[in-house]
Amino acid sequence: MKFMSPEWMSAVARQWNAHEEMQSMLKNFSATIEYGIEDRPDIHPVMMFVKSGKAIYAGPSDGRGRDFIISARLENWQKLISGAMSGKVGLMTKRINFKGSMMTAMKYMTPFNIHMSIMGEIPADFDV
């Protein structure tokens, strides 16, 4: 599957929903999150809608309101989901661009890093 394709994001959502620790930590978290590749504007962003910790939509960004927008250059996405760069380092060094409540992001940094790890578990073709 192509990285950041709707099919790949759906696989990420299934893995997210199967992760018990994520469900427990995010039981009071609901948000719409959009993901994009900065140096590939030709690739349409994908999004995930999370309600009470469960991913209930994952696919093409459909224009609905977004609580968070996460974008990075392709090489930084690879570092992030491979674990070579933590989410916190990516945010602090601005290698990951983030729009949304930074306070919420910091509160949920552990689940964010787990989310990135889950992304790394899904095989992805980075030749996008």
Given for the second form:
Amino acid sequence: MKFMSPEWMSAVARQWNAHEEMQSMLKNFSATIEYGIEDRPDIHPVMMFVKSGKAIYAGPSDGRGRDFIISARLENWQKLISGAMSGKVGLMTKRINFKGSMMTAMKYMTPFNIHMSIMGEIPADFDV
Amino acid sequence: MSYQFTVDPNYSGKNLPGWYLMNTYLQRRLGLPLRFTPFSTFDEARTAVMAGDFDLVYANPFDAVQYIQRLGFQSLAKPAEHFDEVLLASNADGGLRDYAGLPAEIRVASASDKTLIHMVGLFLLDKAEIDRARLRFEYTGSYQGVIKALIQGKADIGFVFNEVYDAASDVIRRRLHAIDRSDDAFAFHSFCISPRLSEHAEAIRGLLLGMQADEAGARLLEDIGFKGFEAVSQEEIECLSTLAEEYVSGHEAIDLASTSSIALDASAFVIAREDEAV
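Mind pulling up the form predicted in complex with the partner chain next to the form predicted on its own we just looked at?
Below: every chain and molecule of the assembly, starting with the one above.
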């Protein structure tokens, strides 16, 4: 599956929903999150809806309001989901372009890092 | 004319002689007249700096943002490999060992609600699903005051800055029990300078960053409890600024249901990206 394709994002969401720790840590969290590749504007962004910690939608971004927008250059996405760069370092160094509540990001930094690690568990073809 | 130097009150309360030595070290190495004045509470320190009386401040994260935005300060250096964290503490002799043991109405000692430590302390309680309506705050002005309130039984729990706890004597630490501790590694104190010192910015940054390589500097670092200092990036300050602005503006009170077009049903009432009740 191509990285950041709707199919790949769906696989990420399924893995997310199978992760008990994520469900527990995010049970009071609901949001719409869009993901994009900064240096590939030709690739349509994907989106995930999380309701009470459960991913209820993963697929193409449809232009709805987004609570969080996370984008990064392809090489930084690779570092992020392989664990070579933590979510916190990505945010603090602006290698992740993050739009949304920074307070919420800080509060949920641990699940955010787990989310990145889940992304890393889904095989992806980075030749996009 | 002397330049004025102060530090976040919890530091001067922790190791006052060390900070006087730091003042002497900076003064001699920089060849600048520098006068150190400590304060015992956050409000006193913040008021004095905001009045324009200080040129060099070792400031906590939210104060640093204020000084940068309102007074044109620059943040130069922060402790290396070290971040501000919160210890949620109780009185070790009081029998309160965990979240489950908290009373219906919880007396919370906090140094100041204008600090990142207070914000992260609230996060810890949120994560443990402690309803904020149960909290009754007592603001003590300093972390030493928080510890005192806990030991005297005037508070059930307190938000204690990790460095203050770690540097406390064994006697004090034995009287406290850590219910929880944050591990965010996100925010930091930093040395900030006023525009009056801006022409010396590079010299000050260079001196601070090189302290561990200098014999006297290394001794002093040990005295005041740091491994060394490293440069602060513009991006890090932007992150802290965003965080501080959201906190000050009461961002958490935003009703997301009215600001987001997510197709949530009526039962999914959302506050600040979190459901009020599930």
